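Just one chain follows, in the form predicted on its own, and it is written as structure tokens.
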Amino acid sequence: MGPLDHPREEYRVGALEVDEVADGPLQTVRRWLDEAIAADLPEPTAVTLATVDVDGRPDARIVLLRGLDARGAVWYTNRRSTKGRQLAAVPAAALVAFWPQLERQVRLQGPVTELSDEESDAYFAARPRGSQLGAWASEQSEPIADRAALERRVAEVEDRFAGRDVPRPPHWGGYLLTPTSIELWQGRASRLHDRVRCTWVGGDGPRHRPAGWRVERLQP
């Protein structure tokens, strides 16, 4: 049996009604994320980050969410990486989270801004030292001769910061996606999934207020 002939799964875990997002879609997304974490799912904060380059060509990769609050979704990376350059050219993105065990998917779309140095510094200081050193050693997305060359760079950085705290590299920091569109998806039987789309219509106010969102059910 080939991979495309794999038996289809029927989704039967739950349901989603429009009134379940009455407290606001970001609160619902946060609740779903907390439930995925509580269920001890593998990498519950892993999301697909989709960007486009200056020519409009799409790109996507997995990143780990490091914040989800009333402002939106937060992640951190090397700003000189491919995604960092794409966000500098086109500061908008989409995020997709999928928790198959819960038969749930969340999509967020909106503009992206860089987090402040203070917020990026605070998060970097809380990272494991090995990850801090790696942020200095790796020119993310750039070619390198082999694994040994990367390990030599790590060793050089270890020597450089031996006996002292590792500061945040100036090219490394956080991003915030402020959602203008949020879709919550709950799998249902016969592919008649529940889809609820929330579109921000409230101007520049805080997005945790339900009154600022237009909420509607979509056909599956």
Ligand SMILES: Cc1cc2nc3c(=O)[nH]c(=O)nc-3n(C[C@H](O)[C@H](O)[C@H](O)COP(=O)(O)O)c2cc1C
Contents of the next structure:
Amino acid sequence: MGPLDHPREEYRVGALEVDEVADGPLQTVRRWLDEAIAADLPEPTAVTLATVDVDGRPDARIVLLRGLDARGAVWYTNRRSTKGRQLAAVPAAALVAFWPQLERQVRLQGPVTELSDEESDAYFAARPRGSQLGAWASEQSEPIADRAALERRVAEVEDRFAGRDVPRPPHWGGYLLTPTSIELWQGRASRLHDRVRCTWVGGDGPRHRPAGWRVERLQP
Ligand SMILES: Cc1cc2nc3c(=O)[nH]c(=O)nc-3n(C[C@H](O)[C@H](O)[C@H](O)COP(=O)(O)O)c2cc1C
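Condition change, the form predicted on its own to the form predicted in complex with the ligand:
Below, the chain from earlier opens the complete complex, with every other chain and molecule after it.
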């Protein structure tokens, strides 16, 4: 395998000032996400979710953000999956988003909690039926003999729930990351990027008031 030669990109789309996060970093993250959605970027809500296992070994995979508000960031998954087991053992995570066309990266770190059954039920009920059946059919992260075996499992759950609504599997639901650290990164020319890190110092109440954040510019 040869070296990875790829032309260097110069980043010149935007700039980030510390003042822009004055109303609270989550609001700025939300604005960036909304701008990524408005710009029609592919999978704008896809983020890397990093977890660790009981032995401190890091792991990471992509999930889709399904909520980003004053509480933090929300995604849904099978709680018996590898990531679900890791989060049960070590309830903390990091999330990273990269929107290449906007030359922006966002990093969130913080404790993770399970969303309430009510919230998970409401989200599950709004999913397409095929995804609901898939949530029952797939023991996410477990090995399976072949594709045909998976399709048999789907057929079984189709029969089981024929003619009625598909309830949320008890092991499927949402997680909320409550950020204690948020970094916004805007690419700039000559690798002199803008980085603003916000660290939660206002206690761990549910509402993130702007006054509760220490805001610092970091070197690129
Ligand atoms: C674009 C994209 C979006 C994904 N969204 C989710 C998601 O929202 N929830 C989920 O459980 N897995 C999602 N996945 C699959 C995960 O990356 C991963 O394969 C799966 O959750 C199993 O991870 P685990 O074995 O670490 O638990 C997505 C994958 C991609 C590429």
